[in-house]
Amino acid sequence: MSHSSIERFKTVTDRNVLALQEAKQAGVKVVGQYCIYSPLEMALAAGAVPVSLCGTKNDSIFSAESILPRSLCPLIKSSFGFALEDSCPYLAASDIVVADTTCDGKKKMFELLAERKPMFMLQLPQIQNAPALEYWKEQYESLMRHFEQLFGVVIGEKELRSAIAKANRFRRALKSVLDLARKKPSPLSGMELMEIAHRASFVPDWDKAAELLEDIAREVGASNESPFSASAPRVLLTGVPVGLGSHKVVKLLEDCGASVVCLDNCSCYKKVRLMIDESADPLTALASRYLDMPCAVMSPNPNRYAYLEELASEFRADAVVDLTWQGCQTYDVESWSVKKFVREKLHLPFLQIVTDYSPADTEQLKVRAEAFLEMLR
């Protein structure tokens, strides 16, 4: 279905990368984030723009197993491929890249792009507790004085509580235009809604994503069209990240006949959910609400389990699919664990997918897909 606010927005963001070629021309400095640990707030605060880099296409992977494992999770892959082939634009233009210590392949991975690229290597603990809150508060200290070194530039507490307001307001856009999804049929399909959170992510003007963001929420949500019927199947999808290029699950959902309502991942709906504390210590509120990211590095977890819940009630979802990229051993792991609760604490149906960014299973998968939704039905 047509939206005039929806083609704006992507009017503008195909001219991403030709914006971020202007700001740099205008002196602006480029910060490239792999993971949504790194706080955007920093590189705003520093007067620089943060944004998303390449990992979601398959093209690129064949020239990362000239070194890297076959293996290896496909979004590592991806990630290196794109540097090695020098074709992601983002990464091309970062004065600097912020990687975190998340999963094992990822932190050996950055440590082969130091030798092409300048990083910063957040050391992330993985517990959430308040001695490993403390620790990454030093973290993002650390940061944020190299920073300062590094663009010649003062981060005070004016700067950071800037940049907190206007990160705020692009997470409460984006989730309010995630959100429309409650709806029951929901207005915007799954792929509608990863596509924006990914374009989303590579638009070097922050409030003007806001704003388009808001129109989206505005009209979208006034409308009472649908592209599902009422009967249609809800799915959340949960797990690991996708985007353009990685998004055949959410497709080949979707082609079955399901309505994917959320995308509980670190590329769409977790990086929304938690805002900032604006009246408190910027530096405290910024490692607090980073630390408590769900991922599946975290162990214990316990925060994707209560996430879980809230989000199948607030979406009204009929089923669960757990989404895993191959060689993503922590995902794959927990797996069993998010199953016995989506089970026997939700009492909804549940299917884990395991594959990778090629299209040669999908067939396969469509089975799998098709089965499973009949079951529902």
Second form
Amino acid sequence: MSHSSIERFKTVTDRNVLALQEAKQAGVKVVGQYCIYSPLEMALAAGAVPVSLCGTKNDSIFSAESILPRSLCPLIKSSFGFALEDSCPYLAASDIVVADTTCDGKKKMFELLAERKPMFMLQLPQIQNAPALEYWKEQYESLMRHFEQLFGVVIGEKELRSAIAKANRFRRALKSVLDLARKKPSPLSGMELMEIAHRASFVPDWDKAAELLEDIAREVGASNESPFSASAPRVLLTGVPVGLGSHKVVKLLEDCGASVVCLDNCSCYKKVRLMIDESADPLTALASRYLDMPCAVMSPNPNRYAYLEELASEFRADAVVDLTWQGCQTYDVESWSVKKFVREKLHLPFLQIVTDYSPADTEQLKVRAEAFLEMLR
Amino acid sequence: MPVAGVDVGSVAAKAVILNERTKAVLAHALVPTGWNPRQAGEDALNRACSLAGVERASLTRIVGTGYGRIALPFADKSVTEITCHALGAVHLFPRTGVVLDIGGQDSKAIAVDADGSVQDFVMNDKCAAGTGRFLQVLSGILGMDVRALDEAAACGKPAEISSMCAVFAETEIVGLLAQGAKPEDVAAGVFRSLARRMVSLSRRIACRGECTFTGGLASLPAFVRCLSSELGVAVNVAEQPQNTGALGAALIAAR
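Same protein, different condition: the form predicted alone was shown, now please give the form predicted in complex with the partner chain.
Then the entire complex follows, led off by the chain already shown.
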């Protein structure tokens, strides 16, 4: 099944690297970002382009292991490996990398990365309350001052507001695509949802990206086709981020007959679930919206459960699969509480899958995925 | 009319022939898997057919399971060993609430309903920790087959084995032997470490009802005693515990 809007989106996003280089030659500054807690709006307000950085491929892990411990999570190793090999064009194009102290593994890796690349570290609090928000807002303010100095610009309320509006438009557009999967059966596979979100995070022209996504939402929304039968079990995938190259569990679930309807992770739905309040004080609005992200590094992490409950009902999920990257302690430990919540409160079957990026355990994972789907029948 | 279930595991291929209507077992067979899962499945099935005195062609339905399930061209359907072990165990012991299975390359704890349907399950991690592979490593070091290990472990005082990883456990065992530990104590120690691993796995699912232990290791009396004592409850063990998956597959074929 092909939709011309998706084909167009793919053609344009195939040129992401070229487009970024063209923009750079025209004098545009590039800000590379790793984590969902780093605000895209700050780069946009500084007149720069925020882009995601590579970290979803297995290939670069081998190089990373010359420095990082093997037992570390594959996402951290992959990201660092790209930096060591200088094989991520987005990282190469970045004038600065904005990162945050999300988890222990990341923050120590970022210390090593800082030896190779200009970086700005945001010190992320691990609780979501008023003093933490105050502190987080100060972190954003320092980032703003840093950008002003680095790029020789002044960032005022006007710039922030227009950046928020731009990012919100993009968010709304991506959300309208991801929300297509609420329909039963879903017109898009989980693989397509994942790929669209992944590609969209590397588009240098944000308005263009929003336009293309709006087209997809319109075209696919009007069609009645679906790659699934109405009886395909609908899986809500929660947990760690997934992108092209680290998509094996999404593919495996769908190869075994499931329809992954929502990816509740920071590479996909967490990005778009909430808009930034456009009427409030911009810096406060940004800090509070980003701090609310339910990553497992937060302690406690109440929003994780609130999201799950909401998404399971909105996407009419039949089951929840929690994906954990091997070595990611916070998501691995939290999985126990998530399981309890999903089984006892949502009354849905639950499966945790712990794996890395390599294909070595494909057959073993297939047994788990197939057995889980047999359980749903 | 007869039906068949074929379970091709990493160590052995098992086949069970059932009477479709009465669900009575007509015959069962077990052959080592070796390097060719497809041939092993074929051999197990042929042997079971000849023991039952039925023609292959007269089987109305064949269900394949186990890691080699996708390699069986003759199977009408393939179902995972999780579903099959659950059905097989509940068929043999109707009050089963939990099925524990230790296979050659993975181990699992399965919570089941009265009708044998799976409610929840957990499996070991990616590595071979807590699987039958663990015993194969020990058997290689001590130069004893698995039966002899069981007899040795029965009279040993468990040595402390802390490693869960099959590779590191090997290093640890070699170290213990170098320090003069007795083989029977090492065997008893490995049994206890494996049993404890199963206990922690089973605690990850909500357990109720009786516990049924399936898979090849369930035919080792000393290991079964060790597992029961670590679990704190008696476990059900079938006469041919390694056939439980194939039996479950045959029950699906008989539906």
